[in-house]
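Encoded as C-alpha cells, the following chain is the form predicted on its own, with no partner shown.
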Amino acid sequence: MPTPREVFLSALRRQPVPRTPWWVMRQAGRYLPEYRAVRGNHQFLDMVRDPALAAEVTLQPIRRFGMDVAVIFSDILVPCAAMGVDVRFEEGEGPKLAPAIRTRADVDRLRDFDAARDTAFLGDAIRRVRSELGPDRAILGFCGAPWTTASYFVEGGTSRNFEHAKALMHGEPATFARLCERLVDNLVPYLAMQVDAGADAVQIFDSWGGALDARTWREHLLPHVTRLVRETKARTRVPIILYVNGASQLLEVLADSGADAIGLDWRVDPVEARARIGSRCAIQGNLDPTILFASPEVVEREARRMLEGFAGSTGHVFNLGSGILPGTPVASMEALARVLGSVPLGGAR
C-alpha cells in the first residue's frame, strides 16, 4: 500500500491513486485550540521565525486529523522582509509593509537575500517537521506569487481595489516587470531552500490573482510565473501547485504556466474545470470553507459530492477552495477526516 506521501505526489503527477489525498490551506491555525494556546503567548512573526514553534503548529493538525500533507507554518511575506522592507502584523488590520515600493528607485533599493542564511529559520522548521513526521507523509513548502507579493509591496498592505499596484502595472509596465523579476530572482532559491530542507512539493499562492482579467494576467504575470515554475522545477525536480483565488476567468491561462497542479477556489465547478484545463495538469480543491460551519453531516455530504465531481479522472488533491476560517468547528474537520479516511500521526492506515 502506498504511503500518504506517495499518494499525494502521484496525484500531483496525474498518476492513478487508491484514494484522494488531502490537506487544507491554513490547516495550522486559529480554529485549533492547541494553536490558540501557543499563539496566545507569542506574536505571529515570532512564531514564524522560531523553528520549534513553527514546527509544533505545523504538526498540530496532522496529529489530530491525519492529513497526507503538512504545510509548513510560515507566511508569504517572509521574502518581503528578507528583501529589506519592514513587515508588521497588526491585530485586526492585517500586514503593514514600509516603505511602499512604487518607483524604479524603490525597486532598485530592494536587496537580494540568501535564503539559506536569511531565512534559515524556515529550513530549520522543515527539518524539525520531517524528523517527527517521518518519511511517510509529505511536507509542502510555499511562496507568494509575483502579483500577490508585488501588490503587498506596492500597496503597503492588503487592498480591496489594488489602485497603486494596477496603476504601476499599466502606467509603468517596465518598473512593474522589474519588480516581478526581482521577486522571481529571490523566490526560486527560496523555494529550493525549502526543498533542500525536506519539502516534497511547493505551492505558489496568488491570493489576489482574481483581481485581474485573463488578458492582463497573461500579459503581465504569466511570463514571471512561468519562469518561477520553470526555474524552480529545474533546481528541485518536485511538483509545483499554483493556487489563484477567484480564478474562474483564468483557468486556461494558469494551465499554460507549467505548474503540475492548479488549485481551484469554490466558485469553479469540477467538471467545468477539468473540461477547460484538460489533462495538462492536476487539480486541487475546492470545497467552500464556509460549509465547515454547517453540521458534520452536511460537511460529509458536501465533501462526498465534491469528490464525485472529480471522479473518473486522475490527478485530484482534496482541499478547501480557500484557507480554513477562524472559528471553524473542530467537528467539521473530523468529518472531513472520516470522509477521506485519514489516520492521525502515529496511527496506521
Contents of the next structure:
Protein chains: 2
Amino acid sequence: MPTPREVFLSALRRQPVPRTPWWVMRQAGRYLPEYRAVRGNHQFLDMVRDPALAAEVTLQPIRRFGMDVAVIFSDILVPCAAMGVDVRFEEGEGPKLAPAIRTRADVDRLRDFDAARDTAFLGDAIRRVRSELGPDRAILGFCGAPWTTASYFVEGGTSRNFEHAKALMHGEPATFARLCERLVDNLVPYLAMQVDAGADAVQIFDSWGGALDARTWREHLLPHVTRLVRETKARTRVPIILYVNGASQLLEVLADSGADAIGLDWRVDPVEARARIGSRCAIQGNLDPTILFASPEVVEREARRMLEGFAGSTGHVFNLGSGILPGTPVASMEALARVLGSVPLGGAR
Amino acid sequence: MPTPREVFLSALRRQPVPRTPWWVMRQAGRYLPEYRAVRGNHQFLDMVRDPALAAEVTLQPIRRFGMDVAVIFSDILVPCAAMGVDVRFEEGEGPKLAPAIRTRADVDRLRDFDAARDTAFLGDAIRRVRSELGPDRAILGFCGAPWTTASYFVEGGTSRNFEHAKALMHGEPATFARLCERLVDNLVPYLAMQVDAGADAVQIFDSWGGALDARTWREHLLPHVTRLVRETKARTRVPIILYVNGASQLLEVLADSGADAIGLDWRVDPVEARARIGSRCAIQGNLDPTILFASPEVVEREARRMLEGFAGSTGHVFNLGSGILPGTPVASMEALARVLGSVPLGGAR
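Next, give the form predicted in complex with a further copy of the same chain, keeping in mind that what was shown is the form predicted on its own.
Then the entire complex follows, led off by the chain already shown.
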C-alpha cells in the first residue's frame, strides 16, 4: 500500500493512485481552535518566523483530519521582507509593504537574499515538521508567483484593482519585467532551500493572477513563471504546482508554464479543465470553500460530486478552490476527511 | 447618418453600424471634477433620489466626452430599499443593508413595491435627462441581477466570499429561489417604469456573478435571469444587456438567458467570446479599466487593439470591462473619446 506521501507525489506525476490525495489551502489556520490557542497574542509574522510555532500549527490539521500533505505555515510575503521591504500585518487589515516599488530605482534597491541564512526559520520549521510527521506524509513548500508578489511590491499591500501594478506593466514594461526577473532570481533558491530542508513538492501561488486576461498573462508573466518553474525543477527535481485564483481564462497559458500540476479555483469546471489542459498537467482542486458553510451533508455531497467530476482521469489532488475561510465549521472539515477516507496523524489506516 | 442612439440600438440588435458605439460603466462619477463639485456634501443615496441632481450628473460625461449612451445615475440597491430593507452608504465603506435576509420568514417580510410611486425619482430623473439630451442619444436604465441583489440582501452588504449567500443557495435552495422570485417580481416593473420614462435599453448588472461556477449559475440563477429578461422584453420591447464581472467561465450560460447583449469584463478575450457566444448576442466591453491609469498613448493603443479584436463582427458596444475607477485621469477618457470618434453633447459631428 503506498504511503500518503507516495499517493500525493504519484498524483502530481499523473500516475495511477489507489485513492485521491488531499490537502486544503490555509489548512493551518484560524478555523481551528488549537490554532487560535497557539496564536494567542503572537503577531502573525512572529509565528511564521518561529520554527517551533510554525511547525506546531503546520501539524495541527494533520493530527485532526489526516491530510496527505502538510503545507508549511508561512507567507508569500516572506521573500518580500527578505528583499528589504518592510512588511506588516495589521489585525483585521491586509498586509502593508513599504516603501512601494514603482520605479526602476526602487527595483534596483531591492536586496538579493541568502535563503539559507535570511529565511533559516523556514528551513528549521520544515525540518521540525518532518521530525514529527515521519516519512509517510508529504511536506509542501511554497512561494508567491511573480505577478502576485510584484503586485504586493508595487501596490504596497493588497489591492482591489491593481491600478499601480497594471499601469507599471502596461506603461513601463521594462521596469515591470526587471522586477519580475529579480523576484525569480530570489525565489528559485528560496524554493530550493525548502526542498533541501525536506519539502517534497512546492506550490507557486498566483493568488491575484485572475485579475489578468490571458494575453496579458502570457506576454508579461509567462516568461518569468516558466523560468521559475524550469530553474526550480533543475535544482530540486520535485513536482511543482502552479495555483491561480480566477484561472478560468488562463488554463492553456498556465499549462504552458511547465508546471507539473495546475491548482484551480472553484469557478472552473473539472471536466472542462481536463479537456483544456489535456494530459500535460495534473489538476489540483477545486471545491468552493464557501460550501463548507453549509451542512455536513451538503459538504459530503459536493465533495463526492467533485471527486466524480475528476473520476476516470489520473492526476487529481483534491483541494478547495481557494484557502479555507475563517469561521469554517470544523464539522465541515470532518465531513471532507470522511469523504476522502483519511486517517489522522498517529491513527491507523 | 444614423444618430448615436440608433447606432447603439442597432449594435445591440447585431445590425451593421457605421462605427462602434460606446459608453463607460460608472461614467457619471468621482473621476470627474464637475461630479465632485455637484456631489459636495450630499449623501450618495440623496443624490440618487434627487431627480435634478441625478439628471445633472448623468449628463456631465456626455457633455464632456460625447458617449452615445447616457446611463442613468442610480444604484442597484434602490430596489432593495424599496422592498423595505434599510440601505446605508458609509463614506469609504461598502453599502450596509439591515436586516440581513437569511430565512424564509425574512424573505416573506420583504415588500412588493410600486415602481411608479416608490421609485418615482428615477422616472423623473430619466425624463429630465431626455429633456436636455434630446432625441439623438440613448438613455440606459438598469437593475441588479438576481444573484448580485440577493447576495446584498443575504450578506447585509458587500462581501468578499459570499459565505452566507452561497450557504443559503446550496443549503436551503428553496428559500434562495423564493428570494430570487420575489426579486424578479419586483425588478420587471422597475425596469418597465424606466423604459416608460424614456430608457431605450436596460442593463442587468451581475457584478458578483463571477464568484460562481457555470453549473451553479445555470442551476440556481439562470431560471430567474431568463424570466427577468423574458418578462421585461414582453413588457418593454427594448434590448437588454446582461453584464457579469468575471464572466469567463459563464459565457455559454449567459447567452442562454435570452439577453440581446452580454457585457464582458476585461479578462475575456474578444475573439474567444465571439466564438463561444456565437451570433446569438451582441457583446459589450471590455477594456481593463486599470489601463486608464497608464499614459494616453497606452490608452489609445489598447482601445484600438480592443476595437480590432471585435472587428469584422457585428454587434459590439465599446465599454470598459468594469466600472471606471475613482482617480482615473480625465485625459484617459479624452483619449478614449478620440479613438471612438465621439462628439460632446452640443458639439457638431
